[in-house]
Every structure is written in C-alpha cells, then in structure tokens.
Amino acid sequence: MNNSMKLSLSTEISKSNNVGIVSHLNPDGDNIGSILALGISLEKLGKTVTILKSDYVPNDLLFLPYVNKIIKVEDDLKFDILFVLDSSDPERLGDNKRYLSNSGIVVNIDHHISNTNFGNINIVDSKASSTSEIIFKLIEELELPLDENVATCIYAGISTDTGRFMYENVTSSTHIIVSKLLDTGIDAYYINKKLYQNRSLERTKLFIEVVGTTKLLCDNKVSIAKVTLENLSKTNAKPEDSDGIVEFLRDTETVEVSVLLKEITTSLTRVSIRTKDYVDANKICSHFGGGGHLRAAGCTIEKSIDESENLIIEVIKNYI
C-alpha cells in the first residue's frame, strides 16, 4: 500500500463511525478470518462495526473469536465506510451487494488476480498469500489494534488459504507475518486442531460417498467428482461439508486438474478447480465468468450438474 493510499484510507477510517464489513457467498477460512480480524480491530478502535454474512459460516470456523458478530439482516443498512474483503467482484457478494450503493466509501481488499477493482479504494495484491495477509499489513501500517483474537483470525485465514502453508503463494513475508502472530500469544496448535482435526461424521460420510464415484480422465490427469443433492440428503451433510475433497483428489500422483461440481439446484452448479503444475485454474473458470488464482479457482454454471460436467471437461481438454 503506497503512502497516498495509506493516508486516504487512514483519513476515511478516522472520520467514519458506522463501519460495515461484508463476506462473500460460500465463504472460506480466508474470508471469515479476514472479516473478523478487521472487524475486531476496528471495534477496539472505537468504531461501530457491523459484519454481514452472505449465507453461512462454515462449521469448522465457528471456534473463531467473536464469530457470533457475523450476522445477516434484512434491513438496508447504510455505512460511512464499507469493507469488502476477499471478493473479486460485486456478484460474489450475493445479497450483500446492495450495501455497495448504501455506503459513503467502498474499500475493496483482495488478493485474487481476477479482481475488478470495483471500490472507491482498491487494495488488491495478487502476490499476497491471502486477504488475511493483506489485512495484517493494513493493521500494522495503519497502527490499528492487534491482539490475540485478531491474530487468531488472521492466522486461520492465512493457514487455510495457503493449504497449511504449502502453496506457491507462500513467501518469506508470509512466514514473517506468522511469526508476529505467534508473538501475540495465539495457540497455533489449538487453531490447527480445530481447522483440520475436527471433521464431522457427516463430512466423512460425504467424503467417502463422493470420492468413491470419482472419474479419472485424460490419462488420469483430470479428476472429476460430483456432490449431488442426493449425496447431501443421504449423508445428512451440508454443502460446505464437501470442502477438502477437490484438494484430496488433486494430490493424486497423476492428477494435474481436479474438479469438484456441487449441485446447488437442478439447474445451477458450483464448480471448484485445483491444479498442480502447469494448468491455470483461473483461465478455465474465466470461460464461465468465474476466476480466482493460478492453482485454485471457481465458477458457477447455470446448467444441471451433468451438463456442467460436460462443459468443464471440454474446456479442460484445451489446457491439459
């Protein structure tokens, strides 16, 4: 963040009392971690902060401090300043998109290369490991409050968006930040246990059900798995319980592209793609109006899950 942007944001925060922070649809650890971290910090600064969810908070993130502050309201609230975190475009906000026009200033903070820079102030760094990493730098540079609760949320966001610090987006800066987070007194073992060793029985049953029907294509370089409404009903699982399946299949030795299709309705499919070495996941998803990163991206297709599967396969064949 350059000096002029830093000064502009600092000025806007100083003169704003009513602060809004919004999540995106189908939120992940980075999204929830970053909105909570910023929300807690600004509240400690004395601001009135409202944190709004678009749909739900994943069960494995319910342990985070002050998670009950993430609410959903029906009223059209107005904010002096609105922070949109980890969302590449307004459409990802779902119902929360309406707050863009109800706010004095919109601050767009993100690390997706596909970000459309839709804010009045845009802090977008595609080289950052996560939005949570950017939030830490913002808190540090603007000298906003940082305590154990804020640090816990940032750590969870960074850890989940880097695949437990395994992905290419991890840099020396990431590890320096984590070192500073640990210095606040956070319990990293507790956080990691909650994130990665607390899978529900329903999620395990869904995992077994879905992985068992996975297709391998293109000389075993492409894995395709589908989560249907029937799968969810049979295992009593929630859509978010499918998290982790696409990464598990990507880790198969021969697989370069891993695809998970989730049936939202009979005519709407959400797609998650992970790649390993040479295929750009963002480019694949851009064919369907989606996007993300080089190794991880997503999109939504207004077709049945079977039709979506066929469309995705045809696009992937051009890259594999």
Second form
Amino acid sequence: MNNSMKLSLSTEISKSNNVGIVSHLNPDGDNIGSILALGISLEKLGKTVTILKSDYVPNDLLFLPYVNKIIKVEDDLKFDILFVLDSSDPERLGDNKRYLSNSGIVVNIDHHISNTNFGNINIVDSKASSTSEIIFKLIEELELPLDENVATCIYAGISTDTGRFMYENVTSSTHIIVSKLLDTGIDAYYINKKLYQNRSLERTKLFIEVVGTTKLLCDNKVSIAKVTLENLSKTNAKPEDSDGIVEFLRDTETVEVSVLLKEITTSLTRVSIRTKDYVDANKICSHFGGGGHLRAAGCTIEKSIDESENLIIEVIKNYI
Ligand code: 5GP
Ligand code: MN
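To test you: the structure above is the form predicted on its own. What is the structure of the form predicted in complex with ligand 5GP?
After this comes the whole thing, all chains and molecules, with the earlier chain placed first.
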C-alpha cells in the first residue's frame, strides 16, 4: 500500500461510523478469516460493524472467534464504508452485490489475479498469499487494534490459502507476519486441529466415494473426479464437504491439472481447478466466465456435469 492510499483509507475510516464488510459465495478460510479479523479490529476501534453473510459458514471455520457476527441482513442497510474482501468481482457477492451501490465508499481488498478493480479504493496485490495477509499489513500500517481474536482469524486465513504454508505465494513476509501473530499469544496447535483434524464423518465418506471415481487423462497429467447429487445423498454430505478433494487429486506425481466437477442441478455444474507447475488455472476458468489464481481457480458452467466435463477437458488439452 503506497502512502497516498494509506492516507486516503485512513481518512475514510476516521470519517465513517457505519461499516459493512462482505465477501464471496462458496466461502473458504481466507474469506471468513479476513472478514472476521477486520470486523473485530474495527469494532474495537469503536465503529458500528456489520459483517454480511453471503453464503453458509463452513463447519471447520465455526470455531473462529465472533463467527456469529456474520449475519444475513434482510433490510437494505446503508453503510458509510463497505469493505469487499477476497472477491475478484461484484458477481462473487451473490445477493449482497446490492450493497455496492448502497454505500458511501467501496474498498476492494483482494489478491485474485482476475480482480476487476471495482472499488473506489482498490488494494489488490496478486502476489499476496491471501487477503488475510493484506488485512494484517493494513492493521499494522494504519495502527488498528490487533488482539488474539484478530490474530486467530488472520492465521486461519493465511494457513488455509497457502495450503498450510506450502504454495508458491508464501514469502518471507508471510512467515514474518505469522511470527507476529504467534507473539499475540494465539494457540496455533488448537487452530490447526480445528482446521485440519476435525473432518466430519460424512465428509470422509464422500471423499472415499468420489476419489474412487477418479479418471486420469493426457498421459496421467490430468486428474478428474465428479461429485454427483447421488454421491451427496448417499453419504449424507453437503456440497461444501467436497472441499479438499481437488487438492488430493493434484498431489499425484504425474498430475499437472486436477479438476473437481460438482453437480449443483442437472443443468448446473461448479468446477474447481488446481495446477502445479506450468498450467494457468485462472486462464482455463476464464474461458467459462470464472477466475481465481494461477494455481487455483473456479467457474460455473450451465450444463450437465457430463457435458461440463467434456467442455473443460477440451480447454485443458490446449494448455497441457
Ligand atoms: P475453489 O475451487 O476453491 O472454489 O476456488 C479456487 C479459487 O478460485 C478461489 O480463490 C476462488 O475465490 C476463485 N474462484 C472460484 N470460483 C470462481 C468464479 O466463479 N469466479 C471467479 N472470478 N473466481 C472464482
Ligand atoms: Mn483468498
């Protein structure tokens, strides 16, 4: 963040009382972690904060402090300032997109390469490991309140978006930030157990069911699996219980691209893509109006799961 941006953001925060915070559909740890961290910090500063719920909160994030502050709002509230976090474009907000035109100023804070700079102030750094990392820097630079609760949420956001500090988006700055988070007194072992050793039985059953159907294509460079509505009903799992499968598919030695197709309805499919070395996941998903990062992206295709599979394979073949 350069000095003029810092100044204008700092001025806007001091001028405003009524703060809204929102993030994307199909939430992950960075989404929930960053909105809670900023929300808790600004509330400690004395602001009236509303954290808008765009979608469900995943089970493994329900332990985060103040998670019940993420609320579904039916009335059209007006905010002096609206922070949109971890969201590459307004469509990602679902119904909460309406708050963009209902707010005095929109601050867009994100690390997606596909971000459209839709805010009045845009703090977009595609090199940052996570939006949570950007939020930490902002809290530090603007001298906003930081406590164990804020730090717990930021730790969860960074850890989940870096694949537990594994991906190429991890820098020395990421580790320095984590060191500062640990110094606030957070219990990292507790956070890690909650995040990674707490899978529901339904989720484990879904994993076993789905991974067994994996197909390997293009000289074993492409790995594809499908989560059908039948898989979900058989295992009593929810659609979000498929989180983690696409990373498992990626982790085979020969695999460069992994794809998980999720049947939402008989004519609507969600796609998650992960890549390892040279294929740009964001490019593949942008063919279908989606986006994300170089190594992780997603899109929605208005076709059946089988038709979507064929379409996505055709596109991947051009990049492999
Ligand atoms: P996931 O596969 O976990 O749903 O998403 C991987 C990454 O791509 C996340 O950073 C997510 O925000 C982004 N992403 C997923 N779906 C979409 C989409 O439909 N549009 C855009 N622009 N980004 C997406
Ligand atoms: Mn993120």
